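Next up: a single chain in structure tokens, the form predicted alone.
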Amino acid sequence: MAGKKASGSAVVRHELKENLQAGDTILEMKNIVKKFDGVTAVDGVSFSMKKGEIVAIIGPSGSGKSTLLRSINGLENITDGEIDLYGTTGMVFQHFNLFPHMTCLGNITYAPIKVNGVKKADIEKRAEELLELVGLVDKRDVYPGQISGGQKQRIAIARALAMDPDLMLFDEPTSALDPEITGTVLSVMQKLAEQDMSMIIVTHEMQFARNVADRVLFMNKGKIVEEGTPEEIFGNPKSERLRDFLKAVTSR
């Protein structure tokens, strides 16, 4: 496994393992710290997950959820701690980040061709399958500016899947969407869950987390305050802070 010093005593190790099986460890994070100009955003977080597992991360704004997620694929360099990643990641962002000058098909096929050297004919066939998965075959030749926010996010999911990642990272994928179309994106994520895709989902959709996740982490002030099954977190929260958070989000 290759080791990479990030900064301070931080170490990130990334190994591409072939034939990862369900139940194999895919990610280990040990005592992760991330500081921005002296302000601690993530404070000593540790957790691991298995291939095929779905982990939801919940918590108030500013609790470090997105920063933790972005540290997994190197979008944020950790200040301290260790990350061991066994496989590749795909990420779906809050604000889509599609290339506006490319068609939906072009957005999906660009990275596999340019980064992985996949033949255009092969990836276009795969892209058609992914467009079918997200229910947008009829949008293959249109541009992002011509489709709705929910449709853009589903194209973004297809784009991430086109790289055949071992682990999918979702950073509040529905927070920029109108409630009316949030369900279309969640239904695609539900399909991925049914296909045993490994996923870490930062979300404010409590019912979705309860229905889909194998494990839920509750973060507050950069720390994991509580973790457990959806039944434990939502049905029997132990900490006062989690009880207050759930009361606040369910009363909206």
Second form
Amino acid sequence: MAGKKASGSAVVRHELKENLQAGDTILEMKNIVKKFDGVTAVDGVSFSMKKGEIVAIIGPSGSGKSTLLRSINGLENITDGEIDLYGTTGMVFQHFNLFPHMTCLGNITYAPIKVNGVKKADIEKRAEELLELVGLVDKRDVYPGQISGGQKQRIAIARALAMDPDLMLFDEPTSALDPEITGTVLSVMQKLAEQDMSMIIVTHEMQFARNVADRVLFMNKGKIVEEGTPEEIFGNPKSERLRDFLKAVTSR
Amino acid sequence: MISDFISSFITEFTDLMDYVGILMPTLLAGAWVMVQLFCWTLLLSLPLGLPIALGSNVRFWPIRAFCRFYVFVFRGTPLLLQLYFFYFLLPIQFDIRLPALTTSIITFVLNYAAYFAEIYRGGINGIDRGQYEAAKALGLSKMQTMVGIVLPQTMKIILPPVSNEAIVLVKDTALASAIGLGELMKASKGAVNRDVDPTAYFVVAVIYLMFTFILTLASNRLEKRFKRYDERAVS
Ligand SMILES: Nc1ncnc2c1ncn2[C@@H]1O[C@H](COP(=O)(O)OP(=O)(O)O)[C@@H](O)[C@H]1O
Ligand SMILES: [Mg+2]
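For comparison with the form predicted alone, produce the structure of the form predicted together with the partner chain.
Below is the whole assembly, all chains and molecules, this chain first.
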């Protein structure tokens, strides 16, 4: 089933709910361009991924990683190109963006109730499973202002998962956290990986990318400069730019 | 000697209390008018400010221009001038004759809605962009985002300036005496002029203070309620 093509425009987004099998294409991006008056943040990026795949995007800051990720779920309107998305997305932000006026449970259940019309009792049961998954059952009735950054991010993951997304988008989920607590968030993401969740992860955690990603994209100046398995990208970088980047991040 | 002083003091004090007792019915009637003006103004201008605030931010420019012009005019001219304006405009231009209280309420509502709109707008603009993004990423509609995410958080931000305006409103009600509304100010002025005795002004000052004091207490309580989800832990 193909989505309608908007006439005269190269920008097409399909959000098709299908019963995808592992191995089916879940996302295809063709020649994505995003310009912010004057600045070209994404400059002709094409890539596709299969259901169950885990893609890590690395690259220096300002290279267009966030913009690319945000164009997938419509937070940015692309200037040109085509996005075929077969399913729904959930997103996890660098700064969590939890709703401070709701308890952790409220954060998780609000969208399913309002958007999907799920019954409160049903979603609360599901929310408790999700709290279990992220290891924060005891924070159920606590407000986000009363928990640590790492806990906030895990609640944010649970909140995104409550909408049963087909594809999870992570935009530097651990960058705002103290180094000693990033592990708690990464281990939740590790669990998702083991459950074959499709994920795109923008990250500076090279070790994590190496361990969980099926594929790594290296972006620079709005373009994908190099793409490959973690072994290829980290073990045998071809471009000078990637070698320099890896040297810079590992020496930090 | 001392007993003379005490007895004369007691006489003077009881005289004073008698006089205040005589004043009281007039002043309380004035206070009742003031309370009506105050309550109606708050009751109507608090909600009216919201569409004006939202309208000031919409993309459709005619609505945006109208709302901003409205705020510009009502905040940019004296309330007293607006009172005179409506007091004369309505009967002369439109042949609408209204009691002074109604005219005062209309003017105060239009004026305070402009102030509240600006407070709301500031509050709404103070909400982090990430909140809108999270809502959008979760599939919430614009309406759901506004009602469920943005406005509840705005409440906490706007509460202090809104209660401040409410206290200003208590004092602003005195302006309505200029168009003949028999509120506290007018009642006390009448008594002072008649008796050539400033006591009524003291009594009225105490009444105003009582109102602002009650409002301060109420707003402190409200603020405390909204504080419950304050950021306490560090990330
Ligand atoms: N909303 C925006 N308005 C203008 N420029 C932007 C905006 N968002 C991103 N940019 C610019 O686009 C480029 C890519 O940004 P971004 O996608 O955030 O990079 P990264 O996530 O890789 O650090 C940068 O030059 C940035 O300044
Ligand atoms: Mg970024």
